[in-house]
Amino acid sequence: MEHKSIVKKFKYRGINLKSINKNLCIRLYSFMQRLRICEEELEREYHPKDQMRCPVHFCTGQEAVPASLNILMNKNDYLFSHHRSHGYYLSKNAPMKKLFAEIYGKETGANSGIAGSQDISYPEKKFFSGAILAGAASIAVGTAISLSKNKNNNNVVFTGFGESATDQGIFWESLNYASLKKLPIIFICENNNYATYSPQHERQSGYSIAKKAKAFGVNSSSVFGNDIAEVFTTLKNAISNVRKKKGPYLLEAFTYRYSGHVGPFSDDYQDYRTKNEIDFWKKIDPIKILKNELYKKKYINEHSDKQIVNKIHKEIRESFNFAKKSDFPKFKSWKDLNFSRKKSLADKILKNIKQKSFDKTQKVILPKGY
């Protein structure tokens, strides 16, 4: 599978739930289209009134992933996502109130309204997001390190990316240790082929992405990402595995986005996609492909639907209202926002030399080695 031939070959056949039980199956609908208005209304929004205060990444049409992370992940797992990163964000189960805030600016905001959406966090729920390409998947590592150390511990790290990420070298190098040392963590590539305007077979040459990781010997699949009963399924037995201390897995999810690369704005007037190519993927939209086997299921109808959208209507409707409402956040100078005032042990233990007693012409002894 890989994008590039998807448009031209793949043929769909349908979402298969057996897996799934009715229960499990709304709870997924039901934040998929959580997801989906918010952007929808975000991106409502974001003009003519230009109240937002950064720039916003929607992860429109990429909803399964997130949905399925929602139900499989513990509360103590850490989550670490790229700047496409509302989805993730709500699958860790962090407010959507304060999502809104952070983007308006607002001292209420996840980070008192001095990250904004690409660079978002909410510490209390273990979620971290960055703007840094592939940072999200390094910084992973770091912290798989980091609970690898404790052998009672069963907690998972999870990243989520864009196949652009892999462009990137240190991606690679997060791959290799992970394997190296077996480290709990899933690396999760949700493969839209775009990088801003570029398509995937023109930046990346060989075989795909989860093929390639298989080299480092790491475990890897790829599914088509818009069937939330494959990406849920593939992902709830990968994370069995990680936890029994089987080492880290990659998931490739083919997947699309409707949304240019930053909103709210469309920005196919570039000419990097066709009509053909948007409305293939909008056939075989996630949340569509089970809505109809839902309904065919008889696990909601038009009014059980239709109470679902009402109370994602309210929440947004709130979570506006507490963002327009909220104060901007107060600081008397940028430099509070780069660095503690506060004195740190080394100002304390380390004597301070002025310069004009520095001896310029002293020996330089490098230790042995060097």
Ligand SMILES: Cc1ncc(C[n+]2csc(CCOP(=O)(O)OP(=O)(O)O)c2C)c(N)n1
The other form holds:
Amino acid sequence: MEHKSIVKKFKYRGINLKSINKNLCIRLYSFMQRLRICEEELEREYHPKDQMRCPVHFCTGQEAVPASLNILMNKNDYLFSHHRSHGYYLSKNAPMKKLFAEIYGKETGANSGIAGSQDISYPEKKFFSGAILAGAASIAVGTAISLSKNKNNNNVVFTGFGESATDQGIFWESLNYASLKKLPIIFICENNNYATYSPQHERQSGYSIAKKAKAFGVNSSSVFGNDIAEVFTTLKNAISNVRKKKGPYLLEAFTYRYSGHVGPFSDDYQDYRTKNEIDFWKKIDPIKILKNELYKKKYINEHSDKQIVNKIHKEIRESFNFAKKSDFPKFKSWKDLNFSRKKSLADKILKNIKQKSFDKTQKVILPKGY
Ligand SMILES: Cc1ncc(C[n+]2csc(CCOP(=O)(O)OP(=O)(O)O)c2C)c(N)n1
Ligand SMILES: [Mg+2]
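Given the form predicted on its own, corresponding form predicted together with the named molecule:
Next comes the full complex, this chain leading.
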């Protein structure tokens, strides 16, 4: 499977909920709605109020993987995420209000307001993220090494990333080592085709990340990542094998983000993707296809659906209030946050960089609001 051919040839046969019972369907649906509405409300509130100042990579359209993980991960499993972190953060049951406060830069945030969205962590729930592409995957392998030393546990390390993490050498080094040592780790690639504005076929030869993983001896599969039933059951089987210490696994889930790469606004003015392509993916939206089936099977109706959505809106309102009412952190200088009191190397190097080294003539195109 590759992204371009999905738009050209893919005929979706419909979701099959045979292996997922009613209660589970509703839990998965509620999680996906919670994540979607959380992202949409953050996007709505961002401008023109401009009280949130940190870059945010929204994951609207990519709800199926985090929803499945939310059900399938154990308390003692680890999760390492990339910059598009909100779905993964919530999937590990880290508190929404501390996510909001973090984005507002407040001291009550998950990391006292100084990490922001793409580097957020919540160690209490064994959740970590990081902005350096494939960086989190390599740290995840280190954690899996440490778990593998204790023969008596069956905990698993999960690492979630976009297809561009596999542009990085360290990603393949990590995969190789995980395979060599049969580590308890699951690599999850949410392939949305784009690294910022560049499609995968302009960056990589041989598109199938799942196939490349097999060359390293890693079990893998690729799935239509908007079909929650497919994502959930594939991951469930894979996790059971990894817990039995059968070595690592890689899932490539084909999906799509509706939001711009970063920030609340669409970046389609950059002309890197067509309206036709966006419309195509919106027709096979992960929430829409599950919701239709849940109504058909009478697992939910308008009344119960409304109850789910209202509960989510209440939590979001409370999270906004919590974030807005909280104080900013009280440190006086960034230097107080350094572990070392010595003058940092960056300070020394930056002193020698002259402003005129930057190209002032470079054209900057920004959408309204920035
Ligand atoms: C090592 C490194 N190089 C470049 C960047 C800049 N960068 C941030 S996000 C991004 C694209 C990421 O695409 P992908 O991994 O597919 O995830 P997506 O944003 O599509 O979810 C790039 C190139 C970075 N963060 N780290
Ligand atoms: Mg991508």
